[in-house]
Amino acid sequence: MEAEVVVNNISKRFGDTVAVDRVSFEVYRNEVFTLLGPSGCGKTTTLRIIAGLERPDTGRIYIGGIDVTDLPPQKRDVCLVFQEYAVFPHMSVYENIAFGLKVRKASSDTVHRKVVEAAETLGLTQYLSSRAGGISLSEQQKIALARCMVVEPRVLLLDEPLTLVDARTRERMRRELREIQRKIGITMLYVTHDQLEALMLSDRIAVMNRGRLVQVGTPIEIYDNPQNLFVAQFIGSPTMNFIEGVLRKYGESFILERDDLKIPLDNLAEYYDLERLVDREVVVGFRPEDSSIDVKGTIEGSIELIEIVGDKLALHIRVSRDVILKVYTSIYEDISIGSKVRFLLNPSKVHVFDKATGRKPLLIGAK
């Protein structure tokens, strides 16, 4: 695929605070691709980099294949929408999309042509008389949209664009604008701390902690394959179950020892390269629909607490003096708080992180 975007080992500092390290990656062409991450980790900074609000201490941005690192923003072939949308609340919803049709001196007739056009791609064309500052935050956020895709840039920037509405209109707004981007097929860079709407809306997804990237990948990598224990961490609802403990052998069997706790990892040596964590603390992790309610299982423990979650039980299991783990079953499943119940791992989908690094160990087979 070709790349729109390049972003090449860039690195940004305001004063001793390292906001952006190091990070590169591509987007390509008509993709979605989503900067994610918590309060902090340097995704605006990079995305405002991109936009040439701010000029990298090293490195270098490239769109269209153009070097753009020492152009202007208005040179670069970009939009940014910003958390706030930035309509003009005194003008009518045609003037402001329109806005920068006219600072670029376009004929009338284009400009109507193009309002129009935007208009009833987004849903817009009945405030078009309206004034912009009497309409929903929603429909503020679609003339922010709107006034970008009439200037018809290369690249749109997307800064936490859906922070300021409720929660109902938000989820909507997700798979709207996922429509948007594959009717009008452009190239999209994405910001939100918010995991969900990323998975939602992401063909790739970029995961920045503490001004790095550590991972990036398709939704489905970045939710079964989590490469460290902050993607892990951060990623899913509910959260990732967590044991911590240490990697111990007895013979040829591997076994997770903590406190009064023992799970067996024999069936993970098929996936993992566990010698090399041997004596080790390290932390295991699975999801609650990766385990099952089983007689056979390996790890047991006292129901505590149960949910209804859809057509599923979530079981609050606890298996030691600290430690309560989620699972999932039927909910048909005759059983109730107090319960004691067995279940089983799916080795394929339990991921084990050294503690002192939080990265995996190499995966059999790999170099």
Contents of the next structure:
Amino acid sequence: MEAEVVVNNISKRFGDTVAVDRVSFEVYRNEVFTLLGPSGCGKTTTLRIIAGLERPDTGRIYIGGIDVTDLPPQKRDVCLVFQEYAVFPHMSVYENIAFGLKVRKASSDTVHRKVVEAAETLGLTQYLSSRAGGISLSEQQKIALARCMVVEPRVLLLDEPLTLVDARTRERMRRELREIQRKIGITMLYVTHDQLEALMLSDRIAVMNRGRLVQVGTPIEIYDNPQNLFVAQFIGSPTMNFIEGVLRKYGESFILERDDLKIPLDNLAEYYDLERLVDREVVVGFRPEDSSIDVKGTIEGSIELIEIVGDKLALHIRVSRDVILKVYTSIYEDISIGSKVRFLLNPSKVHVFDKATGRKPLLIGAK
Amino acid sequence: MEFRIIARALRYVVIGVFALWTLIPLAWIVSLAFKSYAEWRVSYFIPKNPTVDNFLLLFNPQELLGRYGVMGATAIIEPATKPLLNSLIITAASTVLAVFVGFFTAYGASRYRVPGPFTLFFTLLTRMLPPAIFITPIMVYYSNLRILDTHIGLIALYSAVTVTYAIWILKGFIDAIPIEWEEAAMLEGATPIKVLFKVVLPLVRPGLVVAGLFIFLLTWSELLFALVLTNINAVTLSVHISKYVGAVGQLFGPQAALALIGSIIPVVIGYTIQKHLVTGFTFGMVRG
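So the form predicted alone is up there; where is the form predicted in complex with the partner chain?
Complete assembly follows, chain above in first position.
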């Protein structure tokens, strides 16, 4: 795989705040790469540095193998779709899309051909002669996309382009965006705080927090195998169940202890090197779908609340004085509020993190 | 109920008094412009023998001054054509120059931070003293530069003084333009100059119109500097009006006629650019 964008160790401060802290990653050709994180995590600043709208304090940016760190935005062969103010209000839709070609002095035949082509791809043909300021936000975002498409940049940058669009349209636009990307085969660097959007659109996701890159991986890796407590907390809807406690070792068994609650983690010890976490504060996390009600279950609790989620039930189970866990089940018998149930965790889907560092223990066999 | 009627009546009285206060001098000028020499000093509005002599005299003084008695016989007056043209040229040129320079200055002030103690506020300094203070030094400068009584002299002075207004009016308009539009244009390949001319300039067009009109009106009616700095060649309209003087008094009729012409021109200009002013008010509603 060829790297289209290489971000090498960039940092950026604004006054006392470190917006981007030693971030490095690569974006491969024709993939959708997403920077995901809560607001203020530095993802937009990173994007703006790549676009050339901000200068990094340290680090280099390479686009298409060329060091562009000192080049102005118009010489970087990238284009950016903004969150808002996507279109020039004083121009028609046609003029908006044609803008990039006209400032590059393309011949009028080329301009016309490319504008019409882009408008067809994005379903904007009917709007071409309307004034751009007057049409709906979702169409405006498409115009912004078309404006970038016609100049055929090496990399298309998108800064939360769907945030201002209403929920229903957003879902449709995500799908359309993915289809368009496949059709024209362009490299996309996408920025969003919306994890569902990132999981749906991306080939790879880079999760950022407080200016740092915390994990890079495919959506499945990010979802199934968070390397870090922050990623585990941030990804997934509903969020993971978390139990904080101290890891103890009795003989050969590992137990998570919290007040009167004891959860055996022997299964986990088959995967992870837990020795180093013994007697330390840890956080154990699992997703509601990675547990099941079972009479042989290792954890017991009483049902506090029953939620209907599509074809299954989400049981809120109180397992200790101040720990309530969410477990999915499709078995309806013997389920009522107040009744006692036991449940099992899928051992390969249980995650343990060091509470202090947020890190996962090493896999067994890893160095 | 009664209170509301009284309040309403009072409001009309106030508006009426204000309207009369403003409009009577105007009406007087209109009336005077069409009155014959004999009627100038009588106090009725509608002329008994309406005449256009006053207007004709403006452009052909030599032949018509005879009709104005002693006053006409003792007056030395040039035709008003040249002052009219002078005013148009000087006002138009200094307005364009002020708005042009003001636009770039305002853009710089709005988008960039200049280090050091010099801020945009300093451009207001020239506005803090009575203009009369500047007259003597400027006369000396102009005399040394040999630009007294020239178009270029007045244009330079007027644009230098009014550029402040252009800067402050346009800065407001430029501040209101989201930077994203400029950034988007840059990323699509536009150089900074193209961003300025293709994106910023069209977007602040209402601002240019507002600033231009304001400066045009200020400059058009300026008297003090023009009076001091011109003599024959670069005489402006406002100065020329003061020249209708005979040995025993002023030629009110031609003065009124010229004043009327001088007021109609800005009104016509204002009217023709009205639609741009309206876009000025709807600016900022682009997101619908």
